[in-house]
Amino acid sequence: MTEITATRSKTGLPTLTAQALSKTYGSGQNARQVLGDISFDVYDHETVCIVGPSGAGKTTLLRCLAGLMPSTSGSVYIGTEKVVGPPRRMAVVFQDYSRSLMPWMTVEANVELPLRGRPGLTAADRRHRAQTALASVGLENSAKLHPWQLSGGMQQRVAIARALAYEPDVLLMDEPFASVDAQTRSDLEDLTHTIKAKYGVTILLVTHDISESVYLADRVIVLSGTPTSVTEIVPIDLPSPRDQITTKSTPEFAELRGRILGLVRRHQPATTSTAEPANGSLMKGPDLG
């Protein structure tokens, strides 16, 4: 495991743990392995994010950590619960908001719906945190209207607004904010920041963008190509409260993103262009699961 300097919990356990993560698809002469030994901690209140080539397996590793998907050897943990299916403690807000959400139902039922299985909440409780949760991301008058009505940003608010009215321990995000357009992608961003002032949750997040992940996150963790392993963990020393303009027209953040895509280059396959586009994002493969 790739050792780091880490800002731990009071007690000094992770809040989550991958410890020797590997993942195959198929058997025999058809098997492929995706996730080699992957192993990592993410400590409590960080915000963590995941970076990689293309086809690397982000999103299989993602929902082998949310257990929504077995992995072929490793555990992961969630303190020192192990993790054998989806956790209580963790939400996990995906990229395609769009089937992420009920159209039939209004965007307050749609946060409620995670809360019908919790045990000890009346009706009441359930509608509180839902509108609670909705005024954290600006929604508070949007309750009443369907997700339809909504734009694309908006649509993916009311996602993690469900997720927050769940009041998880740990939050994980599959590129969130890879469907928006660039001014709701920084939006979105900002949010995020906010969430994790106001809720105090741990994040891990995936994302294609290299720029997003040094403005988001407390560390980096690199993944090499498939089989996908950790290649490097980066630190991000850069001062709170950030901001969309200032943080990244400094000298230290243009270093740091320099350094993760050259670590993603590396590991680039040979057949996918290495441009980059502007908005410092890696095109996007096929991503296996």
Contents of the next structure:
Amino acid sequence: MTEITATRSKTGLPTLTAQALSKTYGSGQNARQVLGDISFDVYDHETVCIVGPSGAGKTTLLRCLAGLMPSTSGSVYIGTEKVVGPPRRMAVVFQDYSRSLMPWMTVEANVELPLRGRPGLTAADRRHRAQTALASVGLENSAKLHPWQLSGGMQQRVAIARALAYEPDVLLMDEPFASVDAQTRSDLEDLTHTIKAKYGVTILLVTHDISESVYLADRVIVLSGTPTSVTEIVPIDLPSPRDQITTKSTPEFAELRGRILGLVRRHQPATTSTAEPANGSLMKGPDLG
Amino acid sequence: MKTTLGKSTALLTEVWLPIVALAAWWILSNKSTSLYFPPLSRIFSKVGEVVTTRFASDILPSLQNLGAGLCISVIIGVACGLLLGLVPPLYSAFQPLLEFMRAIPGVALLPIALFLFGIGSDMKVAIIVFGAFWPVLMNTIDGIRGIDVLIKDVSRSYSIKPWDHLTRIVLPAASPQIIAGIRISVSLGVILIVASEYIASTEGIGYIQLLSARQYQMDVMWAALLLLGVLGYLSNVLFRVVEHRLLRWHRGLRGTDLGGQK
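Given the form predicted alone, state the structure of the form predicted together with the partner chain.
Every component of the complex follows; first up is the chain already shown.
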């Protein structure tokens, strides 16, 4: 576990590249630019978190990266392959687990669904792979249940198992733990470390929770307001393995958290609170550090 | 044990009122000498007579035509609904025409159906299909158009194969609405089968009813009426059983069926 998360090879080719990505909705007078010139690299076995103020077009960025939406200009590469549609080597975990799982299927069938029709994979292989993926998220005994019979955290585990069974190189996670309670959230954060170590997958995770980004990431990409661009990429040099209690109580953790919070707040778009002046209620929180 | 007890109480709450109503009818009509309202006891014996002597000649053809008409309605309705639901430009083009055509009552087609198909089974099946496939079609289209964007994103991002996308995602996702449409079609089908048997026919429950009324055999007429009621009721019960099985996930999702842990 230690060697995978600790060694970050920036020498090789990036696993995922966003190159001068921009996105404009509409055209002419109604044109609204959401993403403006976003570039970053994600390397093999890295966990990179994207944070930014709400309304910063994180979802748009993710949909462009996932090949679900074409960008207006710029491109996304997985390795050397240009992304033109949803790439086979990428799996997505969506925020809203209750809508991203098929309620008419069992947990097992949900995990197996993307594997159907893949050449060289028999029904037994599929079953085996689903079992393994479910076991690695601790749900080996829930295979025959339906998603709605599980708690929210367990449903998101199913969605993670579905992504793992797909055997992607890159795991894209869109605010995956935003809809669960605090305890479940920290469990799922630790699960992310575990599966990362076990599957050696590269993770790109969008979140609005700064503590979460620091706890999970090797690097944090901070986005700024509209149109969104990359403010700064902050390396997180915290030792691995990380632990909810010890890691989060170190002064380094607090310092990184404060620094990123400062970056995010500084670029808080005034448009997110139209009724208030730019330095209104949004800035009243705790000290920005 | 508890569930069987629960089921029998549920059954009791459902059947007590019909039993009371029948008993009241029986007692009130017992001494009746009215031509139009014969005693229920006599109607019952006629029901027995009709069921035993005319099952193959009249009841079975009605059931067959109804069954065939509904099956064809569902197949055509779901197939066309899939096409129109999945191809929005096609739906926009067809929508005005569809709205116009479905506004025509099914029975209004009887005169032309008589010319086209004669007075046999074909005509009745055609009438049922024309009248009863609209709810299936419209609900299938609605169901498909209402599928969550996120579900489509999941399907695309995991490159689900087109056939799996259709049969394991689109159809199940639209199934609650499709089934609601079929339920309406079943009721329409019962109406239409009777109407078609009234107009021009030599067989069927509706035919028995009309003929016996013309011959002032009111007990037979009432017996046929009761049979039609039972037929409609049973088709609904049958349908509920199918629905119960197919949409267990849907009830579960809405939190009304948390049973069946494994």
